[in-house]
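Only one chain is included here, represented as structure tokens and corresponding to the form predicted on its own.
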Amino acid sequence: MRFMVARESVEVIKTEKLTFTYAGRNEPSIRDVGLSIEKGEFVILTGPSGCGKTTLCRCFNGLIPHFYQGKLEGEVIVAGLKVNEHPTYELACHVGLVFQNPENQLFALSVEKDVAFGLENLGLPREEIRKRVDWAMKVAGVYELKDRAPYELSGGQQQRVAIASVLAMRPEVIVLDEPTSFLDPLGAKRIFEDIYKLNQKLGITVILVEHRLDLAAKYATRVIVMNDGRVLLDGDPREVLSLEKTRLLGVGIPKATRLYQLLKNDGIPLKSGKVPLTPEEAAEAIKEAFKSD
């Protein structure tokens, strides 16, 4: 069973039967995805480990195929543009990727000049950097640790800087790979704020590979669900969270729909009309439930 939901916006992602085994390997990571994406969504990508969710999301910035080498098939269209026939360095204008650990994503001698990287790669204008650098550090509330090396700040503020070297770039797409899995719940809450702001604020399409389902599923528009290399659920995420599917393959399904589930297998369904996916919305539908008795 897959779930669609309908919008009437502009297409930034397109894939079509997308299939890709890396270099060496027999079996393909991800297997005839189709994805239709569009401005101002929020997705969470879900799945057990191995499922395909990173190989996907570096086939959005062009690390698939110019940087991880293999066999690819089908299309992927970002902003207008075929993956494979544009490189890396352009695609990162349209679709910026944050780490699952910041370390891996900053290496310089200060936080300012971590964001300020991209731009100056790019060969923008000194004048812009200043602007776009400042910018980005206000945003991703790091503006204060611009002079601090990145090793010397917490891991929920180097999420941030990475963060900010992302926004840096002005991208239309941000592809977040589990960015909370270093940080205890207050500062994955935390980050979770902060990326849902961007996508309201800014407009910004956030794409979200995550496990921490409790934490986050609130934020989003849209829930996939992988399994095998393949899209297997696709829509609204009260409805694909609340699938005995979905549990069954292993997502961590927030507690308070879990909870949805148990009391309605046992006969007391909740009337508030909407799966909960959060602690409040739980006790506010079991309030009412009581209140109707």
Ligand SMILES: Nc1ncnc2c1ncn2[C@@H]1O[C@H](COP(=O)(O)OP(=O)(O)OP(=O)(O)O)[C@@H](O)[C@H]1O
Second form
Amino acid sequence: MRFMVARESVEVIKTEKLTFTYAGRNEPSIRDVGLSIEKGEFVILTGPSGCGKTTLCRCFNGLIPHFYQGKLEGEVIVAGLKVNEHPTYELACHVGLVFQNPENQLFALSVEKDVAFGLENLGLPREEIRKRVDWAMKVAGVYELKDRAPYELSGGQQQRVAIASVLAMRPEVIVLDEPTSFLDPLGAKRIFEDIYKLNQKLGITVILVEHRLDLAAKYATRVIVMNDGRVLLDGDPREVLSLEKTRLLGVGIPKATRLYQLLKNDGIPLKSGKVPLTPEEAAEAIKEAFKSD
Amino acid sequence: MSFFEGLKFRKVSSPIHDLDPRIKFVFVLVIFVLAVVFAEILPLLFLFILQLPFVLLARVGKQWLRSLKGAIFFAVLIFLMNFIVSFIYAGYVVTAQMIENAFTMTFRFIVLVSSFSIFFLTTSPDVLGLALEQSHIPYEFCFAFTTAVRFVPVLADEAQTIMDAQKARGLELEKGNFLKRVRNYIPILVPLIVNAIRRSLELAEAMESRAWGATKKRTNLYVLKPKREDYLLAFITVAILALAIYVKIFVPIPKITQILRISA
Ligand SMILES: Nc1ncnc2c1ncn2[C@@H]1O[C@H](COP(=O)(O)OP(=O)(O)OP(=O)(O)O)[C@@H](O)[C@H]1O
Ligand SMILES: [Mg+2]
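For comparison with the form predicted on its own, please write out the form predicted in complex with the ligand.
Next comes the full complex, and the chain you just saw is listed first.
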């Protein structure tokens, strides 16, 4: 692993036998989910549409069971707090949720005001809000946009404002639910780079729900694949993504990884120790293979 | 599209835009009340001229003229109504006095329109929202106000998209009698409403995730603090009010027709 710096392992999210059924539905949307996520991890959560990724994210900050009614079984503990015993606004200070549609998570008439929204709700002193808002806007790269109205921004900029506004609350964990599905590939790439920086520089734990593994996989320290409400695979990205099982589920594995698989199936294993996730890594492995021949 | 464009607000800065909206509102209110109290053309003219520096300083002349132009229809209506009623009342004769009275009523209406258009043209919704908040109006209401302003352009865009999509499927909006036309709008309203409901659910979710309702004593990043200019405006407002009361009690205001007769 590239950067398992000697951090003490602190568990920030723990779920045990977590099962949730939305009110009015017969089948649970997630079943028996048992996860333990440690501080500083960069987790990619993926799986076919409707497998329960969003539902799981909602459990992490208490939207389930406080906002969405239904039957919750098992346990979710976030930053040491049992989610069913603490209101969403308290959990929001530990877990920041960024949603798919950037448009529907900005309420204010200017960027700055939006970033301040959560802190204003908490009733923090004005100077503290000012400090944190400026900091969050700078970190998320939207400081120059602070007086603009949300509709004047591109999708990527809007999503960055959404990230800034959860960052301002100084959470330990940021959960992003398909944050790039409204963006073009370049915009998506930039957002991933920025999320990676948050993870590296601030030590924020990242849980990223994503289908665009081609762009995102290289940042992950861990990939979790869900199917039909259950966690199917959970482990090192290179291992999980090179499994045949993952591909057959319809997970869009990185092209470099697929290339590796195909070569291997044809009896041309690339010798280098690791499974490639990016075109660069694949090119490197192929060059090495040529040299050693 | 120009109609939808008009729904978007822009942040503008000018000596008038930067005034404390609460004091500006009181000023406009005083003008409003005085315009109703005085029924002579001279004080109304004074109130009208008083507004011109505000229009010029705020550089909203074009929009201001547009709102006055919008009022022309009603102005003409008011003039005719007043004129015709007094014409019949006086036994079918026309006097200069009657024309002056009808004109005064019309002009009063214009002064009222102008004062409110100046207020809304020079007060951006976010400042207005802030003023509402700091006037001890419940935060939920202020939030509803700013959110509505924020989503009007979004919904307008969406309405346009849906209209285009339905037209592409053969919906004809401008066909048939009145009832039929109203019915034509159902395929536009239904998706619009469904979308708005879905949108509001997502918004509620995002609000919850940003500590909505954590405390009753919410802070606000901004505070409205009256500046020198605001005190100046407050002073002007009080001065106008005092002058008006003085004139109303002690000075008989001549009508234009009377002045003309004297000089003639
Ligand atoms: N608010 C809700 N009420 C009832 N059922 C819901 C609700 N939200 C999701 N579901 C159901 O729960 C299941 C899991 O949905 P979820 O949104 O968690 O999937 P997902 O993995 O996020 O899918 P996608 O990749 O499409 O976003 C689906 O069968 C869905 O229909
Ligand atoms: Mg989802």
